[in-house]
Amino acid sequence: MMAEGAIQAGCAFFAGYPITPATGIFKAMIDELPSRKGLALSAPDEISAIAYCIGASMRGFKSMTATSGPGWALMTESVQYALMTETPLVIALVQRLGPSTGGATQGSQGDVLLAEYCTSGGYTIPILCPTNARECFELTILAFTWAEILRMPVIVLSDKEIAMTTESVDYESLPQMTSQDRPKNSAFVEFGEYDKERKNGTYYFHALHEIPIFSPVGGSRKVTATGSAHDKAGTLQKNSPETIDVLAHLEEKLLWRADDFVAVKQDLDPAAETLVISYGISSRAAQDAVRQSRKSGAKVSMLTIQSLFPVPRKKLRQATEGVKRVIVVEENLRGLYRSVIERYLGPIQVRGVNKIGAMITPAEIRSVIEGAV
């Protein structure tokens, strides 16, 4: 369904390297994209795959790659290059049990921080996280919109269970969604003739939060696509004030719009004193546990987070109003996402339900819910 979502979003280029459990996305794109007016390549390795995708995007084509933990580790330098050059890109990252080669056919939610904090400087990278096949379709389309609007890489973070579990999807009921396209430079009209080459360059902005108009590499004007620190004209600089502004802009353009780039599902009980928060495959078990606990009389709310980053702070605040305790459910050893959101939950008691090597069951979550009530 990620492949179907990517194609419907207008993805015109895919490059990847087979790796469990992301190979299904790879195969679907290789099989389907060429027949739907796109180009799909089997790259010799993950580094080449993401480099091909960045190059295609720089020419103006919507592009995507797919990988899992070990391949992601190889891609991170190029992810930073895409960030620095403000190149739209969607990366499907399918988690498996780590570290290192780990368990290729075992599920996990252990790459949350590895995905988000892969950049020097800790720049925010948008991460969307589906819970089922239908959301794989919908959130992949949304990822392309976010990547194109923001001119930056966006990650669709799933896991082995979601990627390799067979689910029925009614294609007729799928929304006829499409993704937005990046604004492109077509003429020197916005800034007039003065300093026109500089001000119409692919990195030019007035305020830090503005997103520069895209100019394709190989187009009618020269584009300097450099991963080195640079000014608004793309000229290599070190610590000039303008260069520092460019670096600050890479973060500010997203944070200024953070409240608009949010996706959550809320099932809130106004009388609840307990809130369960989860994402991905674990949220399905959590939702079931919440339903069962309610039948037993527990007053409990549920928040499924589909956009892990930027952190949906307003939604967290709204969901925790009147709540005394929060339970965060995730399939990793120490509560990775919990360590991020705890700071936004104030004095509320926060507990985790964690596990590795197997999925968390509704019964395990329910025992914590009902033990906390």
The other form holds:
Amino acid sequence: MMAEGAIQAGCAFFAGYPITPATGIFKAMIDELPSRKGLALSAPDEISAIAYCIGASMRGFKSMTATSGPGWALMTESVQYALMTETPLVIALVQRLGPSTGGATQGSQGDVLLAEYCTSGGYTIPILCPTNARECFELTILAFTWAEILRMPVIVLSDKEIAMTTESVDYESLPQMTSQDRPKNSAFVEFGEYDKERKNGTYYFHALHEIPIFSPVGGSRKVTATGSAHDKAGTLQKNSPETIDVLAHLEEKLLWRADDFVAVKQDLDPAAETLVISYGISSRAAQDAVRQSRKSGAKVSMLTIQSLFPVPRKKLRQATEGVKRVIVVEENLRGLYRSVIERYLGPIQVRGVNKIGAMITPAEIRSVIEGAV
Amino acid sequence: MFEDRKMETMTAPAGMELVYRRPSTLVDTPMHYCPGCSHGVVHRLIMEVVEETGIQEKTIGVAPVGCSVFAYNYLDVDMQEAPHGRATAVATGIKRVHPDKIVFTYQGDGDLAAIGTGETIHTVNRGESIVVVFINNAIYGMTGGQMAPTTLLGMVTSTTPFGREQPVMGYPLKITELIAHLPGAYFVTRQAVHTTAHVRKAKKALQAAFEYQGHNKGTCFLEFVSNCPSGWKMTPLEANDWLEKNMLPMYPLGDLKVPGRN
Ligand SMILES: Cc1ncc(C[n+]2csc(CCOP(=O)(O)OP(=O)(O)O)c2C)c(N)n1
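Let's see the other form, the form predicted together with its partner chain, since the form predicted alone is already up.
What follows is the whole complex; the chain from before opens it.
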């Protein structure tokens, strides 16, 4: 479904390297993309796979790759490069049990922080997290829109259970969504005053949050991209004020519009004392647990977070209004996402339901919901 | 350290002669490999050599990820797994701190000739005194039969549904030929194990390689042209036949570099 979503979003370039449980996306792209106006390539490793995508994306083609834990580790250098060069890119990260080779056919939600904090400097990388096959389709399309508009890498964080479980989806009922394209210039952009002093001209912005249109590659003016610290012309510099501006801009362009980059599913009860928060595969057990607990009289709300990053702070605030405690359900040992959102929950009591090696069951969640506050 | 297993002996029933047995260096357990797979044969050959030369306690193996990720369950020597592609790099570290040990890696073609190409070339170029066992089955076995750099032109794999096309995916990589050019390579040979005659020759090559390691003159590199019945979607016999007809013309058997000769 991710492959379907990607193709519907206009993905024109895919490169991959086999790794369970992400190989299905790779294989589907190899099978489908060539007949649907795209190019799908096998790379000799993940480092190459993501680099092919960066090259293709820099030339304006919507690009995607897919991997799992060990491959992601190899890709992170280039993820940072994509961030630094403002190259749109969608990466499907299908989680399996780690660390290291871990368990290739064992599900997990252990890569949440590994994915988010893969950059030096801790830049916010948008992460979308589907809970089922249908959302794989929808959120992949959304990921392309985000990547293109923000000009940055966007991660779709799935996991082994979602990727390798057969689910039926009614194709007819799928939304006819398309993804937005990055604004493009057919000719060299005039940068006014700034222009006069420079030979190169990649882009220009005034306020840090502006997302400038890039000059086209292959025009009258030299356009450069570098993963080294650079000015707005893409020229390498050490720590000039303009370089620092560019670095701040990489974060500002997302945070300034963070409220527009939110995807959650709310099932709120105004009288609720307890709020259950979950994401991905675990949220399906959590939703079941909430339904059952309500039947036995519990006052409980449910918030399923699809956009893990940037953290949907407003939605968190709304959902926690009047709530006495929050239960965060995720399939990892230490409560990785819980550690991130705890700081936004103020004095509310926060508990985790955590486990590895097997999916969390609704019964396990219920016992916490219905246990003493 | 291996006392318990060394004690174990196999005997023939009365009146019969024992002509074939599991080497004591191979753990007595069923292997998970698919029927007909070359991995099991090569495992056995290596362990026969280890047994015959009495080096069990000083041999250290480095297993990759790939179908042979379970090798350490079968090969009764000290083993260490390496991240995908990094076997020769890990082996370098081991050999440098233990120059007196016998160190070997055991790698698939995806591991050695795709993600690990850089490590492979640099390890041999440094002439690390290790034995590299390279299983070339022209495919990624473990992950479900995707195209590897070694996949033949026209060969159908799960990621080349219409056969490997050169304009899109290039040529089959003959990494063993590349390796043989490097001055750090001491002994380079290409063998197969799909017939008894080939198995015998392959064993001789392994014996030579393990012996040469003691010379400390460079890397011993052995390619085994192998089958993958499951990945090729063939019966074991069909796979061996296909190997003979298709793999061997592209990957001809024989020594590429022999000490004292080249
Ligand atoms: C960094 C990384 N990428 C991908 C994988 C997934 N993976 C496991 S085994 C393997 C390749 C197996 O093929 P090969 O080396 O040819 O050995 P075979 O299984 O055919 O014996 C791959 C790609 C991994 N474990 N780590």
